[in-house]
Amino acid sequence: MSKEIIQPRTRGFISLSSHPDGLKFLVKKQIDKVNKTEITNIKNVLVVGSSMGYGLASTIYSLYGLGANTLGVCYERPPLKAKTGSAGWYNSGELIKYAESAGLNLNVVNGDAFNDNTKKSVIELLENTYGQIDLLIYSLASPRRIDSNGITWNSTLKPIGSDVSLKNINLQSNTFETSSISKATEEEINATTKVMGGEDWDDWVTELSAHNLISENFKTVAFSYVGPKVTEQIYRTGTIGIAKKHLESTVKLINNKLNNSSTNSRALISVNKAIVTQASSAIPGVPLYMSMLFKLMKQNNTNELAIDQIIRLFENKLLDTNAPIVDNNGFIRLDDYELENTLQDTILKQWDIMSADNFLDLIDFDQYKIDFHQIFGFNVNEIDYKQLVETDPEYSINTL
């Protein structure tokens, strides 16, 4: 056990420290937004990628909205000597404590979700403690994957077909710039799809099915993103977008398997809105776009955090039913407020005239920086960052 004064240390979009008390407060803030629902057909939930962003929000809602027995899988760094643990480590540990105090059942397995041994450990825990799963949330985001053959695949953030130049904010110097990004090779496209596509999602469903751990009314949801015209060259038509399209196409593959065993089971894609994450902050042009987007959405009173989106997923899009609300492609759309036509028209016009001289007038960069630092527990008004804080609390996390 060790107490320290922890200050933010960042290098570009990478945080080298995280604040346990700040993260604890923010986890509780999400919990306080959730009301218990009358949904009774979701009793056991598995969340793969449970410690940050939409995965964390899904874990919170599963516990406090559904009252479900919940198992989270994440891959986080515990504290080590002079280093704090990762933000997801503290999010998971504090949520376990909150759930226990509320009489709710949460277990967290800390291990590489791509790894066969992690899947085996999760399967054993489900067989011994939970039984069949009613809902699998797949919210995995990782820069690399080591597959079952021991091959390492690394994802890239690159355009396809030609090099591009994109307006951007340099998060290290907080300045406007034009980023030049070279086009991806075929190898980089394939590797990104291996990491960020739907192969591992399908592997999880296959493992659950093979061990008779899928309930009669089983649902599984993976999160995707489409995004706007202004970032499509680096996102939707780039390497990450191709991987997301692979994830989306995996729905048909999974549903074919599920239909062989249960007519009531279903795989779905939820296309969500942009939120500030460490991963999204690494994508050229995206921090600039989101700083503009959030300013306009706040003016429209339509901006949502991750927990707001997940609440809407269950309560407005009827995820718990056999007839969730989907578009013509069969996707649940939680990005509807973001992609609203008038708002996106405004963004296109402002993007065209944006320059180093006027960009701060067109965006809410201060809010973006607050959102970014809060990922790691900083910039929370209710926390005194001059006080000593325990960096290595005792958590009941199952580390592999």
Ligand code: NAD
Contents of the next structure:
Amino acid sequence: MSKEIIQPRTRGFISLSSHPDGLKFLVKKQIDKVNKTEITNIKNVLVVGSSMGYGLASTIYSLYGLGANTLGVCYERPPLKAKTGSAGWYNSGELIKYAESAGLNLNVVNGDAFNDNTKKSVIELLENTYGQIDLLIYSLASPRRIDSNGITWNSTLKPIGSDVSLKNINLQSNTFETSSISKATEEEINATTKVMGGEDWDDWVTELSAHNLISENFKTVAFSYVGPKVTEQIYRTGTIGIAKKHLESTVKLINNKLNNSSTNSRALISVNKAIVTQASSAIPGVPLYMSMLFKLMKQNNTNELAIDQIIRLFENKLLDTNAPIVDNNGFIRLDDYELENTLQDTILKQWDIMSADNFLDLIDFDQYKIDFHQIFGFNVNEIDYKQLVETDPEYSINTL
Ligand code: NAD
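Switch over from the form predicted on its own to the form predicted in complex with the ligand, please.
Okay, now the whole complex, with that chain kicking things off.
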């Protein structure tokens, strides 16, 4: 146990510190948005990538919206002597405490989801305490994967076919720049797909199925992103886009397996909107795009945070889990407000004329910086950052 005054320490899109009290406050703020629903057929939920962003919001919804027994898997850093824990560590610990005091059931396994031993531990926990799973949310975003042969695959964010120059905001110096990014090699494309494609999602379903841990009405949802024209070269047609297409095509593979065992089971992709997270902040050009997007979406009154998107996922799209509302490709679409034509036309025009001289007039960069710092628990008005704070609270997280 140690008390400290914690200051934000960032290096570009990486934060070297996080604030337990700020994160606790923000977890509660998400909880407060959720109302218990009428959905009663989802009793047991497993969330892979449960501690941050879309996975955290899904975990909160599973508990407070569905009242489901929830098991989260994440890969977070506990506090060390001179270092705070990672933001997801505090999110998970605080959510366990909130759930406990509300009489809800949350367990969190902190370990590498790609690793066979983590899957084994989760399976054991499910067999011993939860029983069959009704819903698996796969919300993992990782820079690397060590596979079962011990090979390390690194995910890259690069264009394919040719090098690109793109408008960007330098998060270290907060300045506008044009970044040159070299095209990916075949190895980099394959490695990104190994990390962010659908292989591991399929492995999780296969493991659950092999242990008879899939209920009759089992659903599994993985998150994808399409995004706008202005980020196309770095996102949708880049290395990460290829990985996302692999994830999307894994639906068919999983569904073929599921249909052999249970007719009501189904794998689904939900295409979500851009939100400020650790993962999205790392993509060149995307923080700049989001700063413009959110400004316009706020003017339209259509901007949503992770929890709003997840509420909409469950209450508008998955309400009747046997007949989810999907597009022509079979995808749930939560990015409809983001990709709305008039809004994207405006973005294209503004993006075209944006330069170092005028970018601050076209975007809401102050809001982006607040959102970014809040990922790590900073910049919350209600928190007095001059106070000493316990950096190593007691949490019942199962660290492997
Ligand atoms: P995030 O960075 O906020 O959270 C990532 C989560 O993955 C954390 O809980 C982390 O602990 C976990 N994780 C990372 N590596 C792990 C590992 N090896 N083992 C176990 N857990 C691990 O991510 P996010 O932005 O919420 O993204 C989640 C998913 O949503 C991704 O598939 C992403 O592509 C998709 N998505 C994100 C956005 C966006 O704008 N952020 C938009 C649409 C779709």
